[in-house]
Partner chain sequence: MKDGIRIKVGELKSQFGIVKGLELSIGEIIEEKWEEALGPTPFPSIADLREWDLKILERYKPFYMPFCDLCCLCTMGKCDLTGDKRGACGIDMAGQQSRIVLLACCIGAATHTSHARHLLEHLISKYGRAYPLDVGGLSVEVEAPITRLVCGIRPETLGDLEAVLDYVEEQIVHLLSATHTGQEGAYKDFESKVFHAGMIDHLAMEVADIAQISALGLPKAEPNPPLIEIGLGVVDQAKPVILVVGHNVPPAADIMDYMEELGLQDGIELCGICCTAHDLARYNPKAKIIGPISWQLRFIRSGVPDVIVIDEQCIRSDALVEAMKVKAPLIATSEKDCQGLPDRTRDPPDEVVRDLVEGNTPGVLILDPRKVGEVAVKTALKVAPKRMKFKAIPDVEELIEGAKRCRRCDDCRRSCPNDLDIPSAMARAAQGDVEGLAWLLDQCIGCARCERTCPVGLPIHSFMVKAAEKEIKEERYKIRAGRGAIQDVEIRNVGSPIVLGEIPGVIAFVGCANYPRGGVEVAEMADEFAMRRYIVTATGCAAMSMAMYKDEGGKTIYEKYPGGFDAGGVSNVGSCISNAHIAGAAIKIASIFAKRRLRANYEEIADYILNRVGAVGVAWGAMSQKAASIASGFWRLGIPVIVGPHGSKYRRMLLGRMEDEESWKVYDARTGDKVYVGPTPEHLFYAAETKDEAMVTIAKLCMRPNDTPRGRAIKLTHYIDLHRRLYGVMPDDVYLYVRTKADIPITIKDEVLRLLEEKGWRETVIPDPTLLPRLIRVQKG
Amino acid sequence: MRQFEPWQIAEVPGPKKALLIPKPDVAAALLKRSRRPLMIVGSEAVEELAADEPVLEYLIQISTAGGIPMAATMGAAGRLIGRGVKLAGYMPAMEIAERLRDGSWRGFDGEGPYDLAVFVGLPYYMGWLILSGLKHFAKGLITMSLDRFYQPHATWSLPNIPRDEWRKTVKALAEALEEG
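Form predicted alone: structure of the chain on its own:
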């Protein structure tokens, strides 16, 4: 049975919790429906190895297939650039969150605010705080957590799932976006 409780159990998220992403097709549909998505990749995504397959490759596939600009935190930017990924931008995670919260920010490309922010690879506690701030102060922004631990402050989140299942879910999401 999938867990629908925060991985960090001592924290109380309040009455409004993230909706579960029950299967990768749901996340793919949300990403396709978004007009201006942004993927924020943290350092744990570049360090994560699951079944000898780096999840980072699937995240790059998701970004490419879904036409989702990728921004990175400072701990992830070097590895992504080294793999030939053209980043929309890179800066500390808290700075990205602050800009997402600011309704007058025109985005990394100056085209306007983002309507969907996908977070993956941030330390759990940092993702918790960032998503909490965005839930309360970023008007109109939908957030999605693709980490393997449930993030109750996101609008949409994967449940707490084992590492192998998480790898398969992220891979299936990449494949769903590639299929169109």
Given for the second form:
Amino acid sequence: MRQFEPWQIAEVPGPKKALLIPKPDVAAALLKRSRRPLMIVGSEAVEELAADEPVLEYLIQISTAGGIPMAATMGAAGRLIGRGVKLAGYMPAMEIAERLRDGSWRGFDGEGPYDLAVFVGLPYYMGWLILSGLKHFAKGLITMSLDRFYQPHATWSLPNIPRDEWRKTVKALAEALEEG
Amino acid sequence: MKDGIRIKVGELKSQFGIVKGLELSIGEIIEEKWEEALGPTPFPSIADLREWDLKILERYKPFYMPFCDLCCLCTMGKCDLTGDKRGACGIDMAGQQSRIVLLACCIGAATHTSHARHLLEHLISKYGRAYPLDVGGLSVEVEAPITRLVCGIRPETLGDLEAVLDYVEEQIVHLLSATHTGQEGAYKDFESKVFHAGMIDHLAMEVADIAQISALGLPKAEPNPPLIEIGLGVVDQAKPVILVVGHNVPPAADIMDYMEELGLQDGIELCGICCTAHDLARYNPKAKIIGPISWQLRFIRSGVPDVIVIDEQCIRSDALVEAMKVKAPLIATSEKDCQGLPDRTRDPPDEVVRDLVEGNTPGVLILDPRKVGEVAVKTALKVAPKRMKFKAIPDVEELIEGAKRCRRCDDCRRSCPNDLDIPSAMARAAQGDVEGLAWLLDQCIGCARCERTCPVGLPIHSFMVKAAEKEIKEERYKIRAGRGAIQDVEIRNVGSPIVLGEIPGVIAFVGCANYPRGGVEVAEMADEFAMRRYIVTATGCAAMSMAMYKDEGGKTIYEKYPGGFDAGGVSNVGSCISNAHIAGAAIKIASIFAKRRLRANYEEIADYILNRVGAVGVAWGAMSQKAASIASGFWRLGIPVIVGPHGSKYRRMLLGRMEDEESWKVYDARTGDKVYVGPTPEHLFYAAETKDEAMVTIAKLCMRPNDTPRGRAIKLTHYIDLHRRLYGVMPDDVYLYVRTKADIPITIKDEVLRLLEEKGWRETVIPDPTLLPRLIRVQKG
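Alternative state: the form predicted together with the partner chain, after the form predicted alone:
Then the entire complex follows, led off by the chain already shown.
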């Protein structure tokens, strides 16, 4: 399997496909360049909590070091709140997506529209569809997928990578942002 | 009632010859027996309710999520529609997506309509046009609420239903034509047509179910119909076994009748999968239900069925291939699903039986249900001793050896709709531990895409079935047979508490079995809301899945709760087409309890339901185009629908914006003032990511502008309680749902008051809510 094929075999996107994030530094640069980024964490990132090195810890580091507010879908919010994670807000995935599509949405903090939305932890097919909705209808919004599966409807996506490598990648991204 | 002028001629001699049995129907006239005045929209055309649709769409805006960037529907394409691009025909991406939704809903509506037409033709040929409709005796005076509402007629006989189907078929043709290249292009108008397709679909479902309830003697609005056996373990394998799969019950009913004619009702096992199983069990409680649509492969491959009879809808397209693997003859019975088989309808039954038993043909097509009955029974009796339950399931040693050949390429997982970690389970199996594979079966939807993609051809689904063999054999549960309509007296009893909000909601679990994490989630949700004394109803595969789990006391949900349409009741209404009774119940609340005029008065009734009836549909495993059209029928009536995460693949949500105050204003019918009523209900169509999210949202979407303070307090209690239990915090949008302090649940009053203060909350009035200016009683100016 090539690293930039859709993870689910039949999910073929069309002519406009995500650019590959070749290494963590590239994602770090994109995040640093963004003026109003937002991270959206879905249910599957929370399910990672049982792992020895849960990706969620690195995501929190990314959020803190990069100044990227972390929002959660309703599928993830309960466990994040229970863990004491400070969330910018939480909503059903569909509601967040619909608001990101709308250039007049002022964001969770009321400060204005986001220019970059980082997604991680949605079920693959839900992520696929939401990112497609944003690709087609959210003008000016850059999207990034930090899942371990290639999401072709994002603007930028990690490739298909094994779980261990994924953890290392997300950890490296957190470190790159911490280094400034 | 619309009725034709009919001329019947027994025998006519003319210069052209002798004509016998001539029957002419000319035109249609409106019958005046029904005293209720005709409403504004009898037999509405595709644009007659457009204004209502656009009102709804102004509040619940579509959010489109294309599957891909392209349109591939004509020879000018493929066209790239990314960004602001338009296709060669001029369509944009929003138009294209709404067009696809309309196509899906037309397919769904056409499927129910075709089913209804075949069923009605069959019943009329057997019982006659004048056969009276009776869906509940004296308990059900409003026998066809959707037909009365949409068409403005009051059908009394099977023959009267033909006019309804004539209308339905005409509308589907118009709707489908709108999807042709160079016709409709505006997404809002496609969406209005989607609503129309849904309404038409509900009519077709109602026709089909009230016809079969009346003529075949299915339970007539019976709150406590018999308990039926359900599960893979309920079949007595020592007997010949006939399996029926699909949705159209006449062939299965005729198998049952033929068995009884021969005195074989205890000598053969007749069991079913999907909605034919529901309807067969409604026809005769001795029939057994195997399970939902996704149980097809596991049961066929088990080798238990000796003869497989398919009718229409939700049948695997490879049914014949799978039947051949276990050497079970297959009988196709519908011209809509012939499976490439020879038509043996006109051949003598014994010749057909001989060919099937001797293996001269793997299957046959028989389009006469009565003949199906005879052939299926005779074939089963002769084939069963020869087959010795030939299985397509490997033994454990084969499974382990197969697992050793697995390359861990991940293709199976990448093909699995639920991303099941099959490679890890195969690695364990290669070490002799098959528990991982057994565990996967619980979450498997039975599509077998894993097998098709496996580069070494491993029968992965069969491996899972083998690994879970012990659990499967113990699958024995009870489900209440489908009850059919809701009684008028039940509506009278619950109408007031529902409209006032004191019964916190009506939750309908409907649809297919494309679950993200197995059917247990449906059972858990239904149990939670029944325990909270919501009214819980179910149909189709969801009704089956709910039955397939037991509580600590060993009871299924149907044994645990009563079957009435009442607070804390759990009713199985029936098959997919029985969804019409759920919509019908909402309509009857408006007409029977609130005494709103029903006849051809669609907008007013839908407006009533949207603003007052706290009903929510949940299609956790929605898969098909039929599920899409069923949902759209509920949307037009103002009933929100929640789907599971796979439902996002319908590519379009209908979402409200809680912060958009203007969209939550209604008219107060008493004064004509526009009044803010909060986001009630917040969404019309919405895919939830997890079961927990769905449960919180179900409670939230039950709130309606008309709730009394006591009713709103009850609904808020459930919403807040579920939110706190599942998320650990108070919901931060409570202030949107509190209109006066009397709305606040008494047990958490101080906490809520603090929250309201933080949000700068202000008291509002509780109006007599409507979106229709014509219903304002005091016109201003």
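This is a predicted model, so every value here is computed, not measured. Residue numbers count along the first chain shown, from 1. Rigid core (definition): largest C-alpha set, two forms, superposition within 1.5 Å.
K.L.:
Align on the rigid core first; then say whether the Cα of Gly110 has moved by at least 2 Å between the two forms.
P.N.:
Gly110: C-alpha displaced by less than 2 Å between the two forms.
K.L.:
Superpose the two forms on their rigid core, then report whether the C-alpha of Gly82 is displaced by 2 angstroms or more between the two forms.
P.N.:
Where the cores coincide, Gly82 still shows a C-alpha shift between the two forms that is 2 Å or more.
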